[in-house]
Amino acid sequence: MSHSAKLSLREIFGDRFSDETGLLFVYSYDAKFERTPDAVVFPVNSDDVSRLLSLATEEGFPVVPRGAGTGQTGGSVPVEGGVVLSLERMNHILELDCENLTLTVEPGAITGDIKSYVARFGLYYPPDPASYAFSTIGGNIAENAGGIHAVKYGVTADYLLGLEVVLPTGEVISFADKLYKNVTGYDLRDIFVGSEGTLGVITRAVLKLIPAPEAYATALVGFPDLSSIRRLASTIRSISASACELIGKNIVPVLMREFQLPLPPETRYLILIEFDGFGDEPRRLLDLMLSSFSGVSFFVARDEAERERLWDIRRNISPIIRANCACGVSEDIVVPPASVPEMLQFLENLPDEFPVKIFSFGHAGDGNLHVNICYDELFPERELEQLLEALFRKTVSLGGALSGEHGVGIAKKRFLNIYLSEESIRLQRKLKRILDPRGILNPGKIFDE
């Protein structure tokens, strides 16, 4: 970017621009891509980054939003350098209000705060992605982020009311606020979410709460072959189970040795069941579920220790998974939830053709699943590139498509025309122009070029 443009950026954040290549290098990477910005901006209202968008269209240079950073397909990284558009210091709590039962956020807000923030009222936020903890509402919107709980409650967009969204030539935009409803005109909101910044900066946030549940029943249920699975999952679904994670086989006798866990020894899949809601409700449901199956072996919490004992079992699959893989790639392709077997089976039948190894987990009710490619560094681009297609077209071809919430980034965008006809991809690109004519923002993802 030019001498003249970083002066510019200059007057307008004062001590919030920054060159300096040590903070460059923080604000490189994601969690697998790393690409150094020309420079880094922390705006704190939506007119500061109203100005910055109005400047770089009028410059020419590429803007690249950024939340936390804990994406997993590059949609963060300036991968054509210029500047970092990072939201982290707005980051307030504007309005909870318990009339409506919506909560107003601005984007940087880490979506463990909004939830632990909620619950003291006795509301929840549902929506939960691994990287709750630390990842920022914003970031949440623009991937459209799901998490364990996805199959009953549903996903970010379930419980997203309102948006204001700065436009890439600089213009603010407001959508809807604190409506449940609303068919007036089209519903520009829903082009955001999922947009992977590319095609607006969300600056603020109406998130729809709901009534905090109060009990749980949790179990960890044990299979010895794929047979049973795609019955559980649909019935998981017609009782409203709030969890279904499964864990494949590739995995499971390392946390069968590490967790002492107390199931039969041909145990080949696991899946973590849970249930909430009021009063006896969640119990009865998991009976009701379990009485349903036979030939499996079953685990249930009896108190909050044992449940939180169960879920430290999920949460350390992927450090499992990272001990037993130098070299890998990792894809989050979802199906629907009665075709979650046969993609299984496809996955344990790769490494008859590729020499790798797969390590499966995820989230069997909605059928979005973690695949772990796991290979040593002398196996061959090419071969990598044979295996992913591969994937990609079993997966479309169960009616499944590439992402079920990792989004396409700089990862996926070579094999978009797998799912996505030509005439989709023109449609989306011409929006992408009408919205962004000189192409300022987040380039260089989604698309190839």
The other form holds:
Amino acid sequence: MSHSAKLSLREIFGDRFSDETGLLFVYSYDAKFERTPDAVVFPVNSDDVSRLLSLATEEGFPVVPRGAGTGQTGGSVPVEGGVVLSLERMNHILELDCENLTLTVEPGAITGDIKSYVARFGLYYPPDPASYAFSTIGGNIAENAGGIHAVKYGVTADYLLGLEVVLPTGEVISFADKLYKNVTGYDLRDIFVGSEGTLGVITRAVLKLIPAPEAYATALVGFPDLSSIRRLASTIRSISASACELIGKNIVPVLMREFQLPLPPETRYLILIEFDGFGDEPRRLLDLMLSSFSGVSFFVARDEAERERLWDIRRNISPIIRANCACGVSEDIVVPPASVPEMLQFLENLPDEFPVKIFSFGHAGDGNLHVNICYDELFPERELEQLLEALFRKTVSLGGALSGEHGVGIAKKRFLNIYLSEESIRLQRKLKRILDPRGILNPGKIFDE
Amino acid sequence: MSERCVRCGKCNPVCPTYRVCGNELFSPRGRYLLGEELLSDRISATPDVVKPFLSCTDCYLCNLVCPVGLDIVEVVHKVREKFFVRNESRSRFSLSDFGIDYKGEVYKGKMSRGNGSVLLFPGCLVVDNFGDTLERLTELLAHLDIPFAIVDACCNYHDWFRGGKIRSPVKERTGFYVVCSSAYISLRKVAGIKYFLSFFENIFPVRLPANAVFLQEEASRSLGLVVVDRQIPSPGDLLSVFQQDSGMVRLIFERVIRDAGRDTLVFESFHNLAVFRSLFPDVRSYHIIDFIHREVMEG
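May I ask for the structure of the form predicted in complex with its partner chain now, the form predicted on its own having been displayed?
Now the full complex is given, and it begins with the chain already shown.
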């Protein structure tokens, strides 16, 4: 990055520009990858963002938008250097519109803050990626984050009405704020959702809210084999469970021991199921679902404390995996919900071919599985690549895709052509070039240009 | 980079300094990762790299939420220990390298050690964020002919918690009023400051909550100011609430703005003001010292 570009940035941003060593270090990473930037800026409005991007297009230096830096795939890491555009100071909740049930926010607002803010008014913003307490809404939109309740409520895109975006060339574009329907021209808004910060910088979003559910019914169901899980998928979707979290074979024995679960010892898989709604409807639906299964054992939470305890079991999965996994990678493949058992079977057979241990869990209701592949330090990288390729090929053969929530970033771009056709990649590159002719916005992500 | 920290970022939003500054450098994850680099000499210790370790409030919330059980605060303490030893002869850096005591230098000429003086105890976060206001406070005191001194150090409360010895300024400076322009951030810090101030208790009145309240109350009354902090329930706890639930704090402030019906808000706590500015940057907000200064100095 040129000295003159840095001087111009200093002029625009004043003390909100920095290229000091300490600051560059702490803006070099997300949860998985790292690369030191040349400078960091802290815009406070879309005008700041616009001036930065205009300058970047003029001078040709990379700009990488970053929310809370909690991503798993390197989406906010400046892999080609340049400027990290931190949106942490654009973190305001701008307007709650109780008549239209919308909330207008800046991109740096923490999703958990948004959820607790609207909850005070009896309202609900459903998307809840595992990181919702510490990730930002801008990042959630850029990755189209899902979460535990996506099985009933859908993903971030389903709760997005309006969007203000600054294009890489500096133009600020607003998409209709509070319209629940709109077929006026192409729906360009959605190309920015899940675009991993490569097409534009989100500077304002209008979110859709719904009334908060008031009652819950939660159960932990134990399954002895995969065939009994197969029947679950269609039932879950037909009676709208709000969560359907699967816990795979390798994790179950540890949980059974640690939590002394009142389930038979032959339990191999656990599914945490929850229904939400109003009055006694959730409990009625849970009973209906449980009655449709024979031969499964289950434990129903009798009060809030027991419900919390069941969710505690789910929350303990990651620490258990970390404790059992010296080296590893984590993938978040997605398959059609009915194919989850077949995918699990494939994953269970993988250790026959490779010296690895697989811990799978995830959102069985929407087919999004978190696959943790653990190996020792001596496991050759070449074999890991073969394993990942086999995993992705199997996923795609079942009608699935490489990532349900985390995005491609730099982590999966070498496997992109397993899922996307050449034509599709070509079209996506063309779109990128139209919006970002000099390739300055978050270069090196999703695909090489 | 660190092999132990999984860099999930869960600790950041519970950190009061991260909430106020919106900057990873002032976050637990940032401090932990940067601290490990510093302690293993992979990054060299320059003032800009080491400064963030002063602003940690030792509230320990980051340790509580860390999913892999890291002792983040311990790394902060180790960095402080290595680079900020209070004993001048052992110090690699003096606090003045970080602008912490620069006002002590600037206003040395105006300070006196007579009876009834004011001992200013700014606090590191305040010096960092409200340098101009502190400067006006010292100008004001000089103008009013109130002799004062500045404690050119941090309160050392973190050392005290680890069994260390706190430097007692009593022997050097007796007969001062104590005005603490720092404020509560956490129970631990309150305890630390109280312990620090307890050296003075038998010598002259100690005012807590500090915030130069004795000066401000009278002045604000004569100026007809409505001071926001006094409209908020438990102003001293506001930052603690903010750590857990910024939505709640936003609601409180929204009510205050509505009730005040004015376009400018005045605070007497630096920390409340910092929180407010981070939530409402477009609403005009001042520290009461700035108002008093304007009234007194400009008539």
